[in-house]
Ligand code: CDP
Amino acid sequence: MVWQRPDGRQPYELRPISFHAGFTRFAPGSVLTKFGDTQILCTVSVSEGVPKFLAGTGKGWLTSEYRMLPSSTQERQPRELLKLSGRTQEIQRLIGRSLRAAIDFEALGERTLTVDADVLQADAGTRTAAITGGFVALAHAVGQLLHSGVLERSPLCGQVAAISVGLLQGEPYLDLNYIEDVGAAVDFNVVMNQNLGIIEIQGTAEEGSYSRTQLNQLLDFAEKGIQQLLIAQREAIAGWEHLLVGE
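Three-dimensional structure of the chain by itself (the form predicted on its own):
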């Protein structure tokens, strides 16, 4: 029996994707990112100085914070005030690791970029949407730093996008929504750069196991989805051709 997608998409189809840049006023980079019904506000702030382990090296840093707003799901999510859940810590570390792959920290200088991903509405895929939208916000922030003269050259040395894939009734599906995410026997999150080089893969069998052939199918689906996301990102970034080092 073949899984019927609730929204009628083909197995290899992304949900409708959009990036609304300049969504907030004060952050150098801000983007409302939509993957279907998943909506995330991605902002990038810039501060002078770096963590102690980088002080005096001339290199900058990028860190990330991720939160789900209380009304982002059907049942209210309690605010994480004094202690972050293990899930939140894991996701924000993933976002930071992924986006650090796009930055030349010597070109950035001793400055810290903070990427904030705030989930306004969750319908699965929040971590991959946060990475993909976070990169667009990061590129806008770099553009503003160049325009204002804070930076002399762009520190962007790569492009990063991410997507989820999964196995439903033994077959691969791209960009899972909540119903599919809950029902998936295998769930993967894949992060790649502009050359489709792999930055990170998170993959788990929720029940049973999966074969090498199925793994290859999932990665093929992820690669095709990320190719589309890379194009959508570039279309959403003004002056993209001047931002990526070497382009």
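Switch from the form predicted on its own to the form predicted in complex with the ligand and give that structure.
Keep in mind that what follows is only the chain, not its partners or any molecules around it.
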């Protein structure tokens, strides 16, 4: 039996993706990111100073906070539980690790970038949408901070995007929505840079196990998705490509 995608997509097809930069006013970087019905507001703020372990090194830092809003899922969840959950901690650390790959911390100097990812609507793939949209918000913030003179040079040294893939009925599918995520026996989150270099892979068999052949198929699908996301990110930051150091 072949899995029929509820929204009629091809197995290798992304959901409709969009980035709305400048969605809110006060943070230097602000991007509303949509992957189908998953909607996340990513903001990027800057502060002077770094965590203690970096003080005096001349290097900056990037950290991330992730939260689902109480009514982002079908059943309302209390804010306090969302704040403390292990899932929240795991996801915000993944977002931070992933986006640190896009920053040259010497160029940033002793400053801290904070990426806030707030999930307005969760239809699966929230961590990968937060990373992909978080990168666009970083570029948006760097553009604003250079313009206002807070930064003298761009600390962006690479591009980062992420996507989910999974196995349904033994076959790979790209960018699962919630119905698919629930049905998937194997669930992957893949983070890559502009050269399709791997930054992080999370790959869990919820049922049984997966083979090396299936692993390769999943990574092939992820690569195809990320190639499209890298292009969409560049379209969203059109005019700011020069912020990517070395280009």
